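One chain comes next, on its own, written out as structure tokens in the form predicted on its own.
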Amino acid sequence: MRTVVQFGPQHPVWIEPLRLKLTLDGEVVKDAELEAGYVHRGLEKKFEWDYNKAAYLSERVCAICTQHHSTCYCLAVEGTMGLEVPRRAAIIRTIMLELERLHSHLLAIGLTLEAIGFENLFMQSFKDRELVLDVFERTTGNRVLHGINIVGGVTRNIGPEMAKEISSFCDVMEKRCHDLEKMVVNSYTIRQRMQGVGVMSQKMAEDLCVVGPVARGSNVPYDVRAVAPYLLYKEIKVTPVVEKGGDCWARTMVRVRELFQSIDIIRQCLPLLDGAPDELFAKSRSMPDGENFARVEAPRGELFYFVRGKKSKELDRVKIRTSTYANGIGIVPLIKGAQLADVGFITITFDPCIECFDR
């Protein structure tokens, strides 16, 4: 006997509204329909105003990867003006991006562990994440909406004392991440619960064009930092972290291993500040004109901004393709054939951001 179950839009495993209409045969999901749009805000239309103010607006698209949104937006606008940011600003932007990847991955790992009942590891992940937010507060004055990026550069410097603090933070965070990794990897229960659940093959990942840890967990070595470097990634070689399993375990382990990769990148950037000129901002003598796009590797995958200027302060068009939007298409195929008890768990390993999805 088939039963239709409404899964969401409010569900404990998600922190934002999303609805799945599930058709069940007993406990097995036979069909699924995904419905989003509950937090649509029409932000792309709002971007058609002062391009300088829009940098702050871009941070409001997503509260988790604010730095990636504003950086990608600024890179796209700077391309329409032929503007090159000072080297020091590029270094600071890169450090901020990797700090944000740290806190986003810790949040995703914590929520995944909470979904399978490990409240203590959830709290441990969030406790470690607080340290990253403290660094953001010390460097930018804000924990979530940093407001440091502007078209042409950044508004805040990282001086020698702050660089030393961030270096010490990397030492502490590396030890904590190793502790977290040991607890996850050595747990028989977590392995048993994650391995073989929600398997996405490499072919399926390539066919669906999913991005980020979802793709890399299926052995697809696609990382924008490696294939189309920007900012300091042109100098710092980034090797995509991949896992071959394609299951919930593989997607989680990609995020765990990328914690150490981010710490390593920050450590490589900090010494470069010593020899960089103090200039933080390059002023343009022209208005945004013509079309340009930029893409960055956000914590959830490729983030894309298209911008069209019209030689005035107001922009003609801004189009955003977020990583969750690209990954959303992969959720339904994995749910079909899964047990009802695994539905929430499988979706949370996608690290879905509904704010990004709906914009």
Given for the second form:
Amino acid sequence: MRTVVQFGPQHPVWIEPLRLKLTLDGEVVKDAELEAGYVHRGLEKKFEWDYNKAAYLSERVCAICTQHHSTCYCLAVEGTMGLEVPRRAAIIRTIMLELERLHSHLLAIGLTLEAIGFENLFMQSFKDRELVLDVFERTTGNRVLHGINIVGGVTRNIGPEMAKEISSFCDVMEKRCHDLEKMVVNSYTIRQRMQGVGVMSQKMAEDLCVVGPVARGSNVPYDVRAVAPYLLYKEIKVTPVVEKGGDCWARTMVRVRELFQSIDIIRQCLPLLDGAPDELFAKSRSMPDGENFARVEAPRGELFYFVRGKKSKELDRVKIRTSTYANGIGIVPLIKGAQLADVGFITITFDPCIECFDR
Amino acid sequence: MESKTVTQSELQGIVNNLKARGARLITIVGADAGENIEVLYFFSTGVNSTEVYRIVVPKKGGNEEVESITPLMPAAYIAENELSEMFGLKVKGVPGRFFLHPSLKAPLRRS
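Could you output the structure for the form predicted together with its partner chain, given that the previous block was the form predicted on its own?
What follows is the entire complex, opening with the chain shown before.
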């Protein structure tokens, strides 16, 4: 007998509202329907606004990858004005982006572990994440919405003392990440629970054009930092972290391994600050004109901004393609055929961010 | 940003060709340009290379039709739905309803 179960819009496994309508045969999901739009705010319309203020607005699209959103928006607008960002600003932006990847991945790993019942490991990874938020507070003055990006550069400097502080933070963080990695990798229970669940084959990942750890977990080496380098990634080479399994374990392991990659990139960026002149932003002499787009590698995958200016302060059109939006199409095929108990778990390994998805 | 303006029938062949070359669809962007609605298709075709194709759809009071590329590239499904509901275009073969309440009609279309 087939039963229809409403999974969401309010479900403890997600913090935000998303609805899945599941058709079950016993415990097995036979069909699924995804409904979004519960937190649609019409932000793309709001972006037809003063281009300087819109950098702050872009941070409000998503509370986890705020720096990625504002950086991507600024890169797109700077392209329409032919503006070159000073080197110091590019270094600071890159450090901030990698710090953000650290805290976002720790959050995703914590929530994944919580979804399979490991509340103590969830608390452990959130405790580690607090350290990153403390660094944000010390460098930008804010823990979540940093507000340091403006079109043309950044508003806050990282001086030699702060650079030293970030460097010692990297040492502490690396040790803590190793501890977390050991606990996850050496746990027989976690491995057994995750391996073979929600398998996305390489072909499926390529066909659906999924991005970020979801694609890299299925052996698709797609990382914008390597494919289309921006800011300091033109100098610092990034090798995409890939796993072959395509299951929940592979997606989580990609995130765990990327923690160390981020720490490594921050360490490579910090000495570059010494030689860079103290110029933080470039002043523009023109208004946004014409079309441009920018891509950055957000923690959840490729983030895309399209901007069309009209030679005035207001923008004509801004389109945001978030990483969760690109990954959303992969959720339904994976939960078809899965057990009901795995549905929440599979979706959480996608690291869903519904406010990004709906905008 | 470089883009190539093509017709809807040409686009089908181009997408087939891109798929054979292993290109990825980034997204589909709609933009109201006064008399027309422009639809831009962004593809990532390799390291440091992207291709952008533009189709121009003249406004016909809400009866505009756009060919779907979802049968060729399944990744286009959500983007085409959004294009349809935000600009009031009819994209053949997709429901055209994803985020918005049915009472809202084409919020990004300028009259």
